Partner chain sequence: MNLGGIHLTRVGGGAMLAEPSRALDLSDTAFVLEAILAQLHKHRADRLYYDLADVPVIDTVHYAWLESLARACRAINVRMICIHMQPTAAFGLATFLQDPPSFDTALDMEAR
Amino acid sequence: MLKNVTQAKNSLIEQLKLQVGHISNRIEAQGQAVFGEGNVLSTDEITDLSVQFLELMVMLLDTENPLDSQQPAFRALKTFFGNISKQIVARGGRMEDFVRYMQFLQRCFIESLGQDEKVAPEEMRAILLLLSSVFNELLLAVFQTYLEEKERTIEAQQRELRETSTPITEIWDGVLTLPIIGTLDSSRTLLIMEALLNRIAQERASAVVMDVTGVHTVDSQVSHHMIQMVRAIQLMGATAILTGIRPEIARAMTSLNIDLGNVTTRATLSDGLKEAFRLLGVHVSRAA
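Structure requested: the chain above on its own, in the form predicted in complex with its partner chain.
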């Protein structure tokens, strides 16, 4: 097997030396057709891509066992394709096009071999096996990079959504408002609490008005989280005012035996703000 691999890689290197100009031109032209028209990659980048690919391929074939995916030359080639795929995805290119382009690169080698009559059928078989093994590994690496990038994007979008869905606003000097919309689960509560407590310390806020008009259902877990948030605010030395508790939620809290005895509550956000102003000694009135 190893003998076959050695023969195959030597033949491939020979082919590359003989036809490097032809292969390079072909893959550059294909790169231009696939990535150049949509401005995914510039002309210079496409040229660099083909030159670097051929260099790295020769480096890999020069090693003792090109199929060893742990060796530096193989890792360099994987990293190279990983980086290119990231770049293409980041610029709005299609992963499908990149995968087809990689298949084209493989085909270029195979076609160049077919033109050489000196290559024996057995040797040809070994070369094809070597090529397909190397490219399969590279495709897997590219696919993995693509999935990781996608996951990172989804995580970032979720984080952004969580942050924007709980906007903490300083509505007056020392008064923060926090409208809570949707469901309060453990991870969201942790996120809100962290941001809120840091804002209290940062703005030296004396009052926090938490409006739960947008919370439609409440279970023991959600109410536990709300009480926890109120307690943390109080421990910081600020006053927490809970507003907008819907009748059905008030009823649910009562049936869950949730005691809001130590919590300042008001019916609406505006009542909550009035209470916060009263605590601060701020008087707001109509201009005469």
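Got the form predicted in complex with its partner chain; could you also share the form predicted alone?
Single chain only below; no partners, no other molecules.
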């Protein structure tokens, strides 16, 4: 096996030396057709891609065992393709096009070998196996990089969504407001509670006005979480003021059969703010 690999890599290196100009021109032309026309990569970048790929490929073939994916030359080639794929996707290119381009690179080597009548069938078979193994490994590395980038993007979007779904604002020294809009399920309620308690500790808030005017439906479990949120705010030393409670939410909360005597409620957000200011001894009046 190793003898065949050695024979195959020597033949590939020889072919690269003999046809490097032809192969390089084909790679550049294909890169221009795939990435240049859509301005995904510039002409200089496509030229650099071609040169670096051939240099790294020669470096890999020059090692004792090019199939060893853990050696530095193989890792350098994987890193190279991983970085290029990230760059292409970040600029709006398609991963599918890049994979087809990598398949073209492999085909370039094979077609150049087919023009050499000195390459025996058995030697050709060893070369094909070598190229197939190397490029399969590279394609897996590129897909892995793509999936990692995709996962990072999804996590960033979820983080942004979490931040925008909990718009906690300090409207006055010691007074926080939290307008809740949309569907309030258990997981979102827990998320809001965590963010709110952290913000109370950070701002040393004395009053929190939670406005649920924009919440249309809640189930008994969510109502239970809301009461827990109120209790948690009270344990933090702040006063919770619920505003904008709709009739259906009121019915859901009373159905819990728990003591709501310590829960401060007001009809509107404006009334809730007035209550918060009153608790802090703040007087707001029109300018004379």
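In this text, rigid core is short for the largest set of C-alphas that superpose within 1.5 Å between two forms. This is a predicted model, so every value here is computed, not measured. Positions refer to the first chain, counted from 1.
Core-superposed C-alpha of residue 108 shifting 2 Å or more between the two forms: After core superposition, the displacement of the residue 108 C-alpha between the two forms stays below 2 Å, so no.
Superposing on the rigid core, does the Cα of residue 280 end up 2 Å or more away between the two forms? Shift at residue 280: 2 Å or more after core fit.
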